[in-house]
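Next comes just one chain, in structure tokens: the form predicted alone.
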Amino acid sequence: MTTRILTGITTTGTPHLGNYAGAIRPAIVASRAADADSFYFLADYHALIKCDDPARIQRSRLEIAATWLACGLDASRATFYRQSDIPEIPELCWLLSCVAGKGLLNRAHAYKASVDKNVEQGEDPDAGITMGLFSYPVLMAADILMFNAHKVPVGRDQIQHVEMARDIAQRFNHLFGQGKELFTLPEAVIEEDVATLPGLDGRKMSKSYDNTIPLFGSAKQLKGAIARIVTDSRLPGEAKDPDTSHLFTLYQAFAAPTQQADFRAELINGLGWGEAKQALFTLLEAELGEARERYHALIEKPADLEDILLAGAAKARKTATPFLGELREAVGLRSFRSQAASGVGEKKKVGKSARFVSFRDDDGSFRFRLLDAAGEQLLLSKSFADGKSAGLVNKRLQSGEALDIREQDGGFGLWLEGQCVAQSPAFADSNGLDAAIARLREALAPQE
């Protein structure tokens, strides 16, 4: 089975060594797997939320595109495109905005952090907060759901956004799917073994701290940056502790196991910091030298990069355009010609059927309701720690397997494997209880 993987790269800066080790290198390796269908894009709409410098965004788009290709991304295998070249994405963002709850977006970490900062400073809670920042999770959901990605590699700070995409997708499916799963529910992938590199001062390598090592600066610039890595005051001949050395952590991220073992031993045996930094420079130059040459060749030919990205966009739109057409049909934005041809206007309105509605409680847990054709609640599920667990129970209830219904507390509970997974409201008498159980069995009966 092919697994569709989707990754976005925000175009607000120049890639550095930490970006390469933490995101670019593992993503390119993953794209070469035989069962991978990879979608990698430049998130330039997202960049507008964080940056209002057009020249910086334009330069960053060029540098990031060149970086991925120079590092070995095969654009003929992966789908590599700019977000802004896919007009279906902002349209889908609007469709999703119309079903995304404001309460859900109120809980987004970035928005809450901005509000908390304003409150701490005595400002209006929403001072300086744009709709772009507030609705960032919806645009990210559109990026993911447009291509029905199965897996989305993200950092831990982005897990919530993938969970929000699942929530929004579930609601859209329930409202407009008519029994069909229009959107695949994406799964966040956290790669625990991917390197998080320390910067020159030992903190996480980040442009925010101005402690980065340039990825494709000249050899002289690379050597100069390495020379500024903070070390302790131990002299040549004195034993160094590799486990507390930022320099060793950097070396470890690029060295083979035997190289790591040798370097560790040399530090313990008194290798001087100057020689250690030279060893790191030699290692990084071997890793990046050829890619640096490819990068600068690409930077010098922006028209070639443009052609590659437009070809990637055309490839992506072969999926996006027909799928958006299907979604427009689902929500009622249909052509009058197709309505006339199908005789839709002459048909009787189809009655509503029972449906599941998934939602998220204020405490962050996941639940679902089963509503009958009249919209009356038949079941309310227990709380689940994550959306995936709730979805699995939901699917089992719709699978047609025998129902374990037990009367309790004036109503009834639905049990799976010895646990009550959902419960009905209480009823005034046994007639109401019996009628509700009958409606439940009808709602969960296998479809012909």
Ligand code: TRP
The other form holds:
Amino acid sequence: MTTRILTGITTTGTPHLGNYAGAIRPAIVASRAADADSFYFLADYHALIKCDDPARIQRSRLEIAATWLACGLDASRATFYRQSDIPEIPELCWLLSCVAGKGLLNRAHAYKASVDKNVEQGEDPDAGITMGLFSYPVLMAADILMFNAHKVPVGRDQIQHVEMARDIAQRFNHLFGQGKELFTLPEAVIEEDVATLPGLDGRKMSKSYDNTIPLFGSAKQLKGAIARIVTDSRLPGEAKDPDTSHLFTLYQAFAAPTQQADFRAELINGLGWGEAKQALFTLLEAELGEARERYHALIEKPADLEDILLAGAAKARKTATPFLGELREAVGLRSFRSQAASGVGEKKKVGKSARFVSFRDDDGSFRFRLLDAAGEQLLLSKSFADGKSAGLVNKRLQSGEALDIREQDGGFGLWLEGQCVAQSPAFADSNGLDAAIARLREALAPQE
Ligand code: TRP
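Show the form predicted in complex with this ligand, please, the one above being the form predicted alone.
Next comes the full complex, and the chain you just saw is listed first.
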């Protein structure tokens, strides 16, 4: 059996070296496994939640698409697409919105953090918070559930979202699955041994710290960034401690074990920081040089990228379109035509069935009604002096014992021990009467 792996990349920035080591490289490696069925996509609808600059959205989509392909993602093997090219995703998002609890979404970290910040600043709790931000996890659930992904590789900050997707899937399955698992329950995968790269200043490499090394800048830009890596002030000839040097950590993320051991020894033996930076540059050039050329070739031919992504979307929709059709059926958005073919009023056993409703009459006596699945009255009981006797008769009727049904007053009566205990309404003709008796028998038939 293949494992379906799915992950999305929000298109708000330009990929840097940290994204490459932490997400892109491991995802591409994973997509090459024999049993992997990978779905990787540009989460450009999610990007709109965080960014209202159209030029930046467009630029980022192009750069990220080119990056993944240049780094070796095989688009004929993996399914690589833009979220916004799959109209089934926002449609599914709505179906899921109708079962996702607001309380569940209130607990989402990202939304809560925004509310907390507003409160702290004495603002209205929802100041500046859009419905997009609030519903972010539902859209993400749609991304994941649309393709029944088993595994979802994400950063730690996204684990909660994958768990919410599970919750929502479970609820949907329970409500509409009729015992069938409509949605696969996804699992978050956190790659423990994947490198979290330090940035130029030693903190985690992140756009928000402005400490990144660009992935596909020119060789000159790469050199410039490496020159800005903060080191201690030891001079050439003085021993350096590799374990407290983030330059060494960066080197390690791209070097083979023997190269790592050599570099460690050289640092301890007093290699100058200038030379150490040159060694890192050489290493990164070897890893990225060719990919950089492929990247620029792709960026210069956006029409080709468009074709690749549209082909990816077509491939993804081969799964999404029929599956969404199934889901629409499940929730009751069905063609009227199929209803005519199978006869209007088609008797589909849905979880609901007949039910007893007890009530007190105006005169204070106790009675009950039996309603069929459609809510139509099948029986009205006689009046009982107390609730207990009414309950006992009610119970006998559900016990599965043979029914004593007698036609009377244009309808029928139900008899127990020589007494009429309940009466049907009157019917216009014998067809109506027979049909009602059949429904009564069905309603009171012993459960399998
Ligand atoms: N929210 C994810 C992030 O910011 C991106 C994303 C969108 C995603 N949809 C997804 C990740 C579905 C995994 C699965 O990193």
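The model shown is predicted, which means the values in this text are computed figures rather than measured ones. Positions refer to the first chain, counted from 1. Just so we're on the same page, rigid core means the largest C-alpha set that superposes within 1.5 Å between forms.
After superposition on the rigid core, displacement of the C-alpha of residue 21 between these two forms stays below 2 Å. After superposition on the rigid core, the Cα atom of residue 277 is displaced by less than 2 Å between these two forms.
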